[in-house]
Amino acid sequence: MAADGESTIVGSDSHFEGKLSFERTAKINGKFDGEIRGKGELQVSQNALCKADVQAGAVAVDGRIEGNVKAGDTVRLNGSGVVKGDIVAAKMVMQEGASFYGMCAVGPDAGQGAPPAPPKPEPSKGGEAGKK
């Protein structure tokens, strides 16, 4: 088990392919292709490229994620952050300069199943008005 303050790091000169799981904090400084699952926070550094579906407690993006992101708490897109994929999170913060391409479900009930169906239009009253 990791000690307090210990992090998993993919270095800036590294390219990792596969599945990554972590408990506390994981930081991607290089390139990652695959799948990421963790209970803690995933940090994607400014020059990092992460081609993966991500599920974590929280996600902070300064670099680039190409894949779907699901966070139990907050997704934070900082000024240089880019996400190309769908985001599901309880909270989302997007700073000026960040880019996001995809669909988004944010709120305390996000990810709790299918979104509610849109309301059906009410039938118009007096639809025959003006006819003789």
Contents of the next structure:
Amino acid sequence: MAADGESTIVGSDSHFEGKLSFERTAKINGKFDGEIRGKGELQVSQNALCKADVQAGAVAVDGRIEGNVKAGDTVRLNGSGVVKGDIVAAKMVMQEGASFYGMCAVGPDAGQGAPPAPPKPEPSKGGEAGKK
Amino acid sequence: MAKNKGPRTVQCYHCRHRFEVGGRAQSTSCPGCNKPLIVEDLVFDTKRSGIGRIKVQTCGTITVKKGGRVTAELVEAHGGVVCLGTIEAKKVISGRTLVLGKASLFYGALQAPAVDMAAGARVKPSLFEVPSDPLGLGDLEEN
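Okay, that one was the form predicted alone. Can I see the form predicted together with its partner chain too?
Below: every chain and molecule of the assembly, starting with the one above.
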């Protein structure tokens, strides 16, 4: 694992087994076995394999997750994403081409019990000032 | 003026027999099993328009507009399902991409080759099998 800014990254040549907790952003590029819990966003990259139960504020899937996913805010299942397991989330975006086998519950009430939505990034002062 | 549409291939939702129908056909009988078939596109745009039907089936598309509601045991559309309102069914089979709009509510065991779900769509606990090709329509050319 390596730190990149404020992200936790499991590299593409890495195989991690165990429990992962994170606060802001975590990115799985390699293989992960175990359990993931976080308040922020979990990103599963295109060639990544994640055999884990995931509980996070938001989840973006381009790779493969085998396990249950619970998100306080949004699960984004992109075109190359695969999820085998149940998804519970407040919001879900699923693109054409994505694969999903499992139970699905989506709505404001469905995600209760999951971590709260990740904090939104503060607007850049320069950009906002420019607009005003 | 009606569009000039050529013949298209449809698949019977009773016996899965494939045959050609005229482009403007709304219903026909299957030459394989002689049962009646709806081949037109169905649109549900009011709250009561699709309620009380045991099966809502067509070889065309099903569109549930905003404010529309379909409640049935089975919803099957070989041309695909577009849901901007509410679909509540035991089973939903879409031959092409299922589109769930941002204000849609969906409930039912789903079999579809793909799903295009917008943020804000709500799904009551349902089993999703995506992609799946229960009709074997994968090799049927686009009409």
